[in-house]
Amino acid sequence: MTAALPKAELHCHIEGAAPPRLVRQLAARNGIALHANLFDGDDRFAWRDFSGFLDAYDRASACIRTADDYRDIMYNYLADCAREGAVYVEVFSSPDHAATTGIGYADHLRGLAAGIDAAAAEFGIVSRIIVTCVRHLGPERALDVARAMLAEPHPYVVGFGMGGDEQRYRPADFAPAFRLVADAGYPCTVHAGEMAGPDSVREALAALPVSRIGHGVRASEDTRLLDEIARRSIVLEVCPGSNLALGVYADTAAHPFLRLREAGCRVTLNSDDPPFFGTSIGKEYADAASRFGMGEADLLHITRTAIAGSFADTATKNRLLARIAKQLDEFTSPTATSLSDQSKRRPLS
């Protein structure tokens, strides 16, 4: 039902997103030893935990040498969304896993940007960038990210965003870097409300100038901060396949999904870090359908939010919505047919 839906995602790590398959390619072409156990007896990423997980996510993430490895990834995982439908997606750059392997600021960005033109030549996709730091790294850090992201400007960084460990540190400590971003212009983002509790998303949003929320999934804690999500049109990035790998939630009927949803909150679908979490955004719009019930033209409005929330420019905005805009018309026609039912009737090639 849904393969035939334009889809959008507002939050993906790029370093994350490269699966076992690419990983070893490029540590072949660098010289790299993987870690023996980084992949499990099915060939997919081998982690218990939150804390194994971020440990084989910087295993991974240490085979990325080259502006070109980048580039790769990036053009995998957008050439994957576009198969499945996707028609824009925001992607999270860590200039600081860059930096590890010692890749600089403009040739980490130049890499993926290849990556993005030539999906775009290709399939026709549309993809930007929001840097982040790293929560973990601390305040300091988080700063020099945000000067360098100022100093270097590029047509496809759109947003500054932060991720990590939320137990560490307090969303205030980082305002000084959210602010000189916000100051230049830039919308931000962070990560709040998936490890941590409510606490976490009612913290930054009172200290951080954040119009989206990572996760936020934990707000479904509290009614009253649901109500001030709703009220200030915040958009959640939720991430289900996500929640569930990581034992946020047991299962999809624990998952506060529709909760949110009925609250009033801007809610849209993504992949977090797809490979390591067995998911990819089709696969998200596929399980919001089958596991929570989201009809083709839910679905289509999921699409349309993450679209108007994004931090693209208003003429691709309004380019992208104008065809969603189209496609719920058609969808909501008294003589239309469902999507599902138009591909049926497709002949075969």
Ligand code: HPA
Second form
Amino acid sequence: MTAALPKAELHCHIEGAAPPRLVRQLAARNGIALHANLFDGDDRFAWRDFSGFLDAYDRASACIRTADDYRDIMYNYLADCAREGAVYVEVFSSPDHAATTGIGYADHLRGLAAGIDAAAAEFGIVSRIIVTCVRHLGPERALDVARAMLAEPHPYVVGFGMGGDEQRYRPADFAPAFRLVADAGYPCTVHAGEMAGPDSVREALAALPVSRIGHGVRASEDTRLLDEIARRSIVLEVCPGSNLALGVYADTAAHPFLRLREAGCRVTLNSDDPPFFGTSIGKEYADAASRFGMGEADLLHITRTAIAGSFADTATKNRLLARIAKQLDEFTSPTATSLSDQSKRRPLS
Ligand code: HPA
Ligand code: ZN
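I've shown you the form predicted alone. Could you give me the structure of the form predicted together with ligand HPA?
The next block holds the full complex; its first chain is the one shown before.
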């Protein structure tokens, strides 16, 4: 039912988007030995908990050695997304991970941009980059990433963000880095309310110039905070498959996706680190339909929210929004057939 729906994604870490097959290829062509415990017996990334996941993520990232590697990961990821109906994908990149294997900031972006251009030419998918810092590496490193971003502006870099271990440091510690990029006109997002509770989200909203929150799901434990998120039109980059895989929630019934939506929060659907969590943007939309009871029009609204909340330039956003609006109109007109019926007659282009 959801295959033909246009989709948009705001939250995927590019270093966490290479499937085991591609990580093996990169390791082989770079002549490096894979970490002995990187994969399990079923050729999936092996990890048990959040800190084990972060370790596995770093080990997979260590196989990325050149700008061409970044190009290939980006192209491969966007090709998969396009095949699943994604029209817009905003990807987190981590210059700190690139630097670990000797890839400089400009090369890192050159590789990513080449992947974006190749996928755009072949599939028409639009993609932009959010440069991220890593919370557990601390505020000084975050400031270095922010400075590098401003020193070497790139047309595809549209915003700034932060992932990593939410239990370390406080949001206010990172205010200098976020202020620097925000004052230069870049919109920002921060991971919060994933591995820590509502206080983490409240503090992030108070201390950092952000219009989006990565995850934010644990804000659902505080109704006043939900009101604030709704009132300030903060966009939540919700990643249900990631939350379930990491054990933030035991099962779909416990996941607050619908409660966030009912509280008036602007929710989107995202895959986070797809091969680590056994998910994809297409699967997130399909699961939202089958598990959360979202209909086609609901899902189209989610795509619209993601594009409206994206950090793309206004012309790009308007072009993509016009396309979604047309489909929403068709869908809600009295004679409309369902999108899955329509897709049998003509491709959604
Ligand atoms: N959470 C925090 N940091 C991350 C994640 C995540 O899900 N993925 C990559 N870095
Ligand atoms: Zn994330």
